[in-house]
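Take a look at this single chain in structure tokens; it is the form predicted on its own.
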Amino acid sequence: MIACAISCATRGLAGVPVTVEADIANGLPGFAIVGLTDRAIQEARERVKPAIRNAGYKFPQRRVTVNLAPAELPKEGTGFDLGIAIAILRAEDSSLRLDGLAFLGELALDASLRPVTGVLPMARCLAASGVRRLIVPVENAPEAALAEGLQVLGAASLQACVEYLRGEGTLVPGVRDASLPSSEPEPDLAAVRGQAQAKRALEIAAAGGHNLLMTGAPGAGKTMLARAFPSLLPDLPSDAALEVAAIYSLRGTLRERPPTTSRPPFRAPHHSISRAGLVGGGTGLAQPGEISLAHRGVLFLDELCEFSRQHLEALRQPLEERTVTVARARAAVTYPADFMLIGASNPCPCGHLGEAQGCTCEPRQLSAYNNKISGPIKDRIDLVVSVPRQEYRDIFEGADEEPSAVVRDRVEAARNRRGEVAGHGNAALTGREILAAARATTPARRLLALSGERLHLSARGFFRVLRVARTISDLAGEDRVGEEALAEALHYRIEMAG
């Protein structure tokens, strides 16, 4: 006898359907899982017989053979215990309506469910795929819910469940929890006193998806200003809160950013961090890192040179491409990596270096500290800015600051000027979609050329002048690149030559 019932993989942030196949023939009893699986899916042999037998049914008293296809596909964790519980189940009881149904969920030894990680992604390509009714365990229906086109119905246990498929009980419908806890109050800008340029550097970055460096003593206020910057972002699409939502759930950090704010994501990994945590892998399938928890937000990256430089190097396919591929012996993995670099620098590892006190730091510190950052890395930043430390006047003496919200506005106002491309701004147009956009006067294309040959731009670099400049234009309202604006597109570029 075989049965059949419908479970589902993840590969990347792209989900897999997957067929769990039981079958119940005639020999000596044994119960085997084959499929290409890791060994959390073979335990499940321990985990689903007995939750079988603990339910009050029987576990069939012959050869029980699991096959989750497609075999080829490699499968891991610990969601496809229902569905091979239900199988199994299905396979000696023909009463079972599974007709449209999937099943996610990890089984507990007294049959009860537990929540699994990745169930958005997983759940939206159900629902892509023709699936019309998704059973998962209670604490997941709500993020299950998420996924638009399909019916989230939600068991307590393993017996709730074989009720429901023989039309003798109901389960928790899933409903999208509006009252989820909302993320934590962002910084505002007018926190920070002073530093003009540097705030007018944040407001030209989140206009235009731009990569920025701060570089300045230790104290002046950069981190404030990094933190402070998500505030200046407009709240993110539907379908794009959406996106980030499934690679929060499929690393299981839900908890940390709920699944219904549209707020850009912020985050800022330690210089500590390992390789695979700050780009994606581990054990297994490749996990996303943080330049994908970051995707549609700001990966800020304090001390960026106490990074290793095999940590940046990294960074170089995901700035560029806006996704980044992890390949591992099992399977090469590719998660979206659509982040806004913001990196705070000393000046030097003491960090005094041009200062009153004067730099104790050696010229080999010196010079290690700051190749820390290679050509290809800087080629990438559009904007370096440098934070002064501030004066007592400045700090204390000052007019009110300019609230986060006033600047958002202009921010918004700019990226609706010429429609956002990607959702991330004039940053992510191509070359010759910039070209045709900046309509740069002929004073502003002299400039261009006499200033590129200066400052020995590369091609990627004349192109983030560009669209820097570009960028600078929308916020003035200026329908062309003008020398005033590619002037100050420039300035922010020298400040990396120097």
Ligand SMILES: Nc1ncnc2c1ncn2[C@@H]1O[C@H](COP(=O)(O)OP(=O)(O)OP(=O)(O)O)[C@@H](O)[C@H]1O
Second form
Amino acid sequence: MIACAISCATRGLAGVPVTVEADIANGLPGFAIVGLTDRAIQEARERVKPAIRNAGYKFPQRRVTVNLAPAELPKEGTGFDLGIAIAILRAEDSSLRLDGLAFLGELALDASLRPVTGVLPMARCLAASGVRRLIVPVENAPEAALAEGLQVLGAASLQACVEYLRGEGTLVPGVRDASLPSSEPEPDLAAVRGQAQAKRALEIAAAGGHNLLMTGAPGAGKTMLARAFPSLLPDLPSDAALEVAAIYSLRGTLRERPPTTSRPPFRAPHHSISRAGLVGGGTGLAQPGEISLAHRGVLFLDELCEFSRQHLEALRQPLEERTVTVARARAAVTYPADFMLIGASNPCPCGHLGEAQGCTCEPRQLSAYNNKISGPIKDRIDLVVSVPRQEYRDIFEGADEEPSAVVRDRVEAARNRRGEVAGHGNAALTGREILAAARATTPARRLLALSGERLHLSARGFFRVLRVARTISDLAGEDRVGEEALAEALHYRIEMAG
Ligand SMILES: Nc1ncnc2c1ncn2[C@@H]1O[C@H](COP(=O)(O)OP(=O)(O)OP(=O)(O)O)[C@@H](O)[C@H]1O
Ligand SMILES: [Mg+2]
Ligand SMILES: [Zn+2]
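Return the structure block for the form predicted in complex with the ligand; the form predicted on its own was the one displayed.
To see the whole picture, the full complex is given below, headed by that same chain.
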């Protein structure tokens, strides 16, 4: 007797429908699972068998073979447990109705269902492949319900699922946003006193999608500024928000981020993070890393110089391609990684370079420090701004600071000015595109030529300055890049050695 149940695997952010075939044949009792499976799936035998028994059903005392098709697709994880159990039970019990249904979930020995990762991308894939109803563990139901075009049902146990399939019981319909945390409020820029120049740079970065580096003495407010940065960004369009939710679903971290939020993500990994944690990978499941969790949002690297050279090198390709490919034992997986990079760093190891009290670093220390950033990611940073220590009167006596909402309005207006460039902003314009988009005035061109000579700007340097100038002009509502915008852009150019 053969029976089939539909389940799903993931490959990167895409789902792949999987047919679970169960064959029950005469012969010595045995239980095999085939179809390019990993260890977790092999161990499914040790979960599914007791779960079926503890749910009060009979596990066939014959030769049971389960095949996961397509056989050539590498499969991993525990999410096939429910589909395997249902296919086995269906082979001996034709009263189970499986038409149009799919199954995801891990079984505990007592037959209760445990949540699994990646349910949202898998639900989207199953809906597209014609599945009408999806049964998932109760905890996964809200995220699965984000997928359009199929009915989601949450089951607490194998029994609940079987009774439903016999038409004898009901399951909990999945509802978007049920009992999920709401977004925490983003820190507001108004809490940062003074620092007008840094705030201006943040506004430009937000408007153009530029990567930004802040350098300054300890306690000047760099971390505070960076944490307020997301509040300047517009909401994500709904397709982007869903894509981000799918990445969090793969990591099983939807609890960290409400799946229905349309705010851009903000990730601030500590410099002690592993390479796999930062860019993705790891043993077992190839998980997306912090750079993918920051997709369509912000990756904040505080104390940039404390990150290892290898970590910073690993960012080079994603910054260039906006995706990351994680090499695996069996197949490479690609995840989206289209993030804005905000870095913060002290100007030197002692932290006081350029300050009145003076720097106590050795020249050798200084150049090693500079090289660390400048090597791998200098090419990708459009804006550098110094964040000086504020005077007493800047902090305690100034007027009220502008709230983030006001800045965000300007950012949105600037982004919409020239019909936003494919969602990435001016930072993503190629050399040719920026030359056309800038429409620099004659005085602006003259200034660019002059400063290019004086500052030894490379071709890349020219384009970088023009991109930033384009964004500054967008913020000012100007069609052409003028001298003033260009002068300001020159001011933020990278000054690191190397
Ligand atoms: N401009 C400011 N306005 C209001 N508070 C500030 C400002 N600058 C610093 N602070 C206060 O000082 C604390 C330290 O600031 P923050 O952590 O942002 O400094 P930092 O530049 O990141 O320092 P470090 O280089 O040591 O990391 C903040 O939590 C905040 O309370
Ligand atoms: Mg800090
Ligand atoms: Zn120093």
